[in-house]
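A lone chain, given as structure tokens: the form predicted on its own.
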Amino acid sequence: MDEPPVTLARADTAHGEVALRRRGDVLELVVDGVFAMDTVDTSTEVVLATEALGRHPAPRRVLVGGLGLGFTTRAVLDDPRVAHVDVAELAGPLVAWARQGLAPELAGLEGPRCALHVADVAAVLAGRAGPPGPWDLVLLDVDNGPDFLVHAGNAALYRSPALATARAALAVGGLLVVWSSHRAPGLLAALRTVAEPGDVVDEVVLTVHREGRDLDYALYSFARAPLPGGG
């Protein structure tokens, strides 16, 4: 794509600018002068979901950490189990742009079933911010993964006692799922210390054709052992 973006809406805040920009079809979300994602493949945003929905059979309380250009909250939203869904979303000028319906992609996510918030996700698994736990499914796609930050403040979210307070906020039998641009064996390791018996760790490497490469997306997710009988 070699036409320059046209920038439809920017504006500064506490952790750095957001801008949404249109590069002819595609829509494409900077933050802090960092690409975090367009809409010329959204298939990993969609597979975060839909990998999670598939591995819980009752996920009525769902978590999803950065509201991104809308396409894993509405993947979500699409399975008819789910009951209600928040989005915490760090960038409050994003979360007025959905509201506001500044591009389709992100407009008509808000309603009965879903709620934006403007809030650090991890503040709200810690029960400081935002709604209350807990969750069927927590969903993280906040950076490009654990080693290239949108943040740099996010570093924290992926170790071993943030994990620690994310397990705390699932549900008996609930699922943490946790989406990287890159294969992430840190990651890997800090779930494996914080889970306790009975609790599965995994690892999903998702290949994905973009623009003449194949690239490896990873999936690592963390389930919250049921009570004993299935209950």
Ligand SMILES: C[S@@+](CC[C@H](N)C(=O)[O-])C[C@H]1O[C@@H](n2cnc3c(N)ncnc32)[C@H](O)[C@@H]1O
Given for the second form:
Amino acid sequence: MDEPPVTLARADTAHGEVALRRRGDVLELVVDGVFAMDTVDTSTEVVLATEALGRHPAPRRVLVGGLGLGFTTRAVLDDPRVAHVDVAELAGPLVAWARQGLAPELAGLEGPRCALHVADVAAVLAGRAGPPGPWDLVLLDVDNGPDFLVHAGNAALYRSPALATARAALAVGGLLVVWSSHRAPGLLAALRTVAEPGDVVDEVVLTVHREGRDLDYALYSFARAPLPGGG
Ligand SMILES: C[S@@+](CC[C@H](N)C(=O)[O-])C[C@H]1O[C@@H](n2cnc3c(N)ncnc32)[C@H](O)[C@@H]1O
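Moving from the form predicted on its own, what structure would you give for the form predicted together with the ligand?
Time for the whole complex; same chain goes first.
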């Protein structure tokens, strides 16, 4: 990882600069000056998808926010039970680069089963932008976690009003899962405040070995109660 990065593309947006950089074999995404992710270890981005998919009996419609380098979305598309994935991504240039296939990691996502939308996922969940819900799965990975934001404006996403809105965007029996690069007790507590009888909230800690250290990442999930009788 000592090689200097080569910038593949960069662009200014209303939410700051977005840049894609290559460092050797590793692809990096920087959003508004904040390291958003790289391809050194994408296991937890994939587990965000597989954990949610494994807990739903029939995940036909899925919303992913945001696109990043496409690992969560690709893992969702690998499940043949999924009929359609909507991806909400705030950075328009990143969506354009994915459509152009600027980096192989991002290429070929959009198609009959997958639509990329340039939108704030909070607005999509509230029905103010993008495709309409409800979704069987809503997978959120728009920050490094509730306590390490990419955009300060995302703070509201992890508070009770927005979480209640996200609950309402779930189909009956649907699941919301939030990725975090750290344990986030505040998010766990906020999810519990919006839970209704029969809903289930939990935390899964994922330990990742990176650069000589063990790091505790976490997934926070909220399962909306199924209809009585399993409907
Ligand atoms: C860490 S990356 C997502 C990584 C992705 N899970 C993957 O597998 O590659 C975060 C992405 O969320 C986007 N983003 C940040 N805030 C957003 C918002 N409010 N709505 C939609 N996308 C957002 C960023 O531009 C960035 O592309």
